[in-house]
Amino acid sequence: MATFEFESMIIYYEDHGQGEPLLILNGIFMSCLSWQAFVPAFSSHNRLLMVDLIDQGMSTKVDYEYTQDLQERLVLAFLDHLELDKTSICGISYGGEIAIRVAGRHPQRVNKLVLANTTAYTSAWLREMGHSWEYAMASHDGHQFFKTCIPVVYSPDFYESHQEWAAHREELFVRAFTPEIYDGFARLTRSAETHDERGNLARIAAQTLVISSQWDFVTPLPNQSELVAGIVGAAHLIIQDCGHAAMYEKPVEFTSAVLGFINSPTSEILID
């Protein structure tokens, strides 16, 4: 457990293992705790860095609105705090949006880039979904929040076959989530409303892998294809029979893809 101060806020982070650094940036409803099962694999050959963004996990919850520019500054300050000139980044959903900002606006700070189930801009579809989430968050009711926000992040087959697990998760949310947490989720959601980095995609210099899912209803495949087309030389992996939460539905495939790409000495195999 470690913290550092950023613009008068306390930011929580974790630092595991040794080797080439790999920074994980969370989705809206995630935190460092969300990755605990992945730590052994992700830190076996890399220095694994995880950080709770503002309004996430054990980092400061603010009382004002902000844009994703604030999270971008946080990531850069985090790298400076660790005295890292550059790192590879794996951004998930909202964290992928922040990763795109960092890689496009500060290309010298990013080695390799993995963008999982994310998008270059907030579409009308995603904006309206965010509004529905905000209504549920404003209720401070764990059952309403879970039933509105959570099923859509999984594929239909996964959710159908994990009903007992889903019920347990719902009760866990009811017990663990406080009004402060729900209000933080809402601010994070609103901070993404103006997200549009399509004009900066061509500035991304890092070798990039975009990970998509067949049944991603939050950031659908057409948005993923636009993202791939905008980044020079980007590779594209589509995980079949999987929803938006690819790391949970297909953890072996997800982990193998991220670590294989990050630790490969080249993105190409040359055949004589």
Given for the second form:
Protein chains: 4
Amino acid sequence: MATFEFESMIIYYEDHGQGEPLLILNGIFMSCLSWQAFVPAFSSHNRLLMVDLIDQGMSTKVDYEYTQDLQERLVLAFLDHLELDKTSICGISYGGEIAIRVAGRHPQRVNKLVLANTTAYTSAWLREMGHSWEYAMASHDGHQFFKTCIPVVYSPDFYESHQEWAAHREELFVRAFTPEIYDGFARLTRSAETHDERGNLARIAAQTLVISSQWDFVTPLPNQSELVAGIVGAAHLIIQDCGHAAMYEKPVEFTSAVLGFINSPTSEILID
Amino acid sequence: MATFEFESMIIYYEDHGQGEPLLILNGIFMSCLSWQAFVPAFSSHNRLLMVDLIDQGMSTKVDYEYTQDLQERLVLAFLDHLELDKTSICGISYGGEIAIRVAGRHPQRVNKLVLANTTAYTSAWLREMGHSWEYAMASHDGHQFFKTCIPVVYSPDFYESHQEWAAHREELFVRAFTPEIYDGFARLTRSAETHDERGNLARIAAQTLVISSQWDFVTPLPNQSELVAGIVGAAHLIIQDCGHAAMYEKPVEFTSAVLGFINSPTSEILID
Amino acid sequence: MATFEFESMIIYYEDHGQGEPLLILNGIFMSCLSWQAFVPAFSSHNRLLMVDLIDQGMSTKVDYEYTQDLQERLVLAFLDHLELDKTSICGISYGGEIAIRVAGRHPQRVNKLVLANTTAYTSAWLREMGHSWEYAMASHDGHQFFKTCIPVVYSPDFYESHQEWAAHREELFVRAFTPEIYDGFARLTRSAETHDERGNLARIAAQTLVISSQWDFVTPLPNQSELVAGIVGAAHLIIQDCGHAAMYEKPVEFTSAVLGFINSPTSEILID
Amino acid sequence: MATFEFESMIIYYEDHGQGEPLLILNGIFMSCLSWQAFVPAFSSHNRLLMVDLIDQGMSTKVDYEYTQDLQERLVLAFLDHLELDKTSICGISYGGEIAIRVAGRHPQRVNKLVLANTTAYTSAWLREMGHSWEYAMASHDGHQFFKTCIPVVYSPDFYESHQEWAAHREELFVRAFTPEIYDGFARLTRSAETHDERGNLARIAAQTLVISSQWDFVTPLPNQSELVAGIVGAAHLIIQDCGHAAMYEKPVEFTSAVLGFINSPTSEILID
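Pass me the form predicted in complex with a further copy of the same chain as well; I've looked at the form predicted alone already.
Shown next: the complete complex, the earlier chain at its head.
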């Protein structure tokens, strides 16, 4: 419920509660608004920071192409704006990719790191999925966008048992989404096309938790294992019967894993 | 390399080798041509029968909508044409759906049954995937079609390590596919939209093998388990590190499983 | 570091820190001592309660056979002794079985419930494993006990990479364990032989988290899925690359999951 | 139903049917007798060769310790005795370990290779399981042997649903097994203790299929993946809902996979 200026753009953010700071970085189709139901839990022991990345939610939608280093600079500027030397970060999907950049390239700025449904690089396969999304976004047709981009982020079982909810969301998207929003999604998607931080994973100094979903069809389990293998000492939890959008499908598991990891002094546990 | 007439349509089929007959039923984007590399192995101990379903390959492309019972009637007519009382059937994806119809509704016509990467019903989630495919097909744009419909049928690892092959196929599709072909694909996709044979699985009398892939993102493992649970005595093999198009990604595993099941007198093995 | 009397037995317990109470119930080969490294984390936001069950650690070793209802009564008496109406419980393996009894038969006494590497019933297969353990325990031979009962609770990869640690523990057990201890283990094992709370799972009112391990070879994943399916609204997290003794193999994941679940107001998260 | 002499020992073998030869190598607790139900299927297209390894079934039980190179020499002598330059081999567990030795050290003698529920090396964890088995074998007590060594080779679900069968087998073992048999099992177990052919996997020239079981608690899936990764071009099939003794639990899947792989000209399938 505040903004700051970054490289002539207006960046929207929220700042809730008190305690060790925890910054949330959103997936492509998300914004601060997506976290409304989570704010009480996430701010119960922490200062919860959320930000709409460039081309997301209420932040500026730009008129040029960029790559993810722009979002990385934005995150650093946001921390500077808040006069925070360090914060814990929880990144989801695209937000996890930005979180990897920040943690690997600026390790002194990150306390603990959670990477949920994130990949260390955009594989050829994921790039093609992005291309299919771009076709749908370019149509500016809400139904084509929804059918192409949304069901794939859920597990089939969840989707089957939430059809009314899904239909409601489709109508909502069709009504609410403007060409500007679709074009923003497309720029976000293209900005991730060259994402490849595999070479920087070993530079991450933050204690890290990777959260994966059994039925993640966007950043599937082999991507998750690669990520865990690349980050020294990374912990790994799998959410069963769950798709890419873990926070929506399994909010209890997601919240427990994130907050338990962020708020427990686990680094002190030494077995014998 | 022959045709027969079915309800005023011309149906293309192939008939190779000798032995117990084995009929292959194709997935949506496939045709008899897709099996060229497999013909020597599949006809080494069997009479291999392949057929282009309606709207596939060299069979008639129609100008009306239909449901899968039309393809079911076609299969029965094909067996009648060949004067075969019974055949073993191996159905892949869409072809597996037709195979379920034939085996569940006409159990006396099926000897052994292999269902590879098949689901017993089109879930709400799969229906949406079909809708995203229809948008891409309706564009008649080969690149949009390819990006939307093809990578998802492969595992990310396979796609990553076969990028040149994939690019070559994309060019091939762009050059070779006409609006008629895309419209045929769309009708095939729509004909599967109401597929739900869950209530008929228990009527399948044929000894059945379900072949699944670990990274099948079209008919994922929970669909496979449901299928196995519904068919009395069904055997189940999983191909690791493999996507929906198992026959292309793992031809050795696929061929071994199909031919071993079809040609071994396994029903006689009684353990104590 | 205190005791209380229960049915003429002396029960050892520990009481650390402040906050919402969290009671730990041990696996068969464990005692309060097993949790030493975890005390700082587990008592950082909670009043951590630990108890040596009958025949464990520093509690009385009895001279008669019993079933798990005795341990259930002990837990209730412990809560009464502390004048606690309610507590959250985290039960591990055997301790999870007792936790199921308490939560299913006395739902008003349990706040939140964590069941780690627990099964709802002792299957015929697990009963046989118990029998093999009893043979080893009856030998009073520390090496035979260790070889038969200990490696199976770890994942092969963990054991392979902790051989020196394992050898050290074997020597420790051989030196420290007396016939009385082995006989206690055997009575604990036998007391679980008739465990079957499947019929009471639906009576559990506590918000529940099931924690499972990918390579749990004592209470394997199918047991875990049954447990999750039986408890209304149970959450489920899987620890990858981990055996039955999850707390030892993956202390960060284990601690994050338990404390995040216990301390986050997750029940309030309602997605749309 | 024949014997030959090898290094002053009498080796029992069976030779059924005609066609491409397929040699079966047994797991520790198995013998030619174990395959009785499989003979019709396995000899339907092949010359089926089975042999009781040293200390197995009706072959000589020795009075000295040995390592697996003795069994390797036996296999080569058996092929020489039959005047076979080459054979396909299907090795199960211990027999798979011998098969790896033969295929890696004498690649010219092996046509196709199937390794079912086999590991490339005896891990520290598996060695301890072997030690627990040795304790049970040394007791010469049939019940202790059965409880310790047999349930673990089955999946919990199979064991739960075959309790009468299991009880019958236990009685059979108790009646039939003599001290000589238990001592033979113990020598076989010890001969595998130093098994480590990881360095020779790359020398295997035979086209190879690895068959694994989802719930194999003796040679678990990570061992299987290592094996597949080490053998150039190895194919891999997983049998779901199945324990270590795949041939008994899932005879249809096992038989289909083995015979389909052995008898299909799969090496000729080249996809584009």
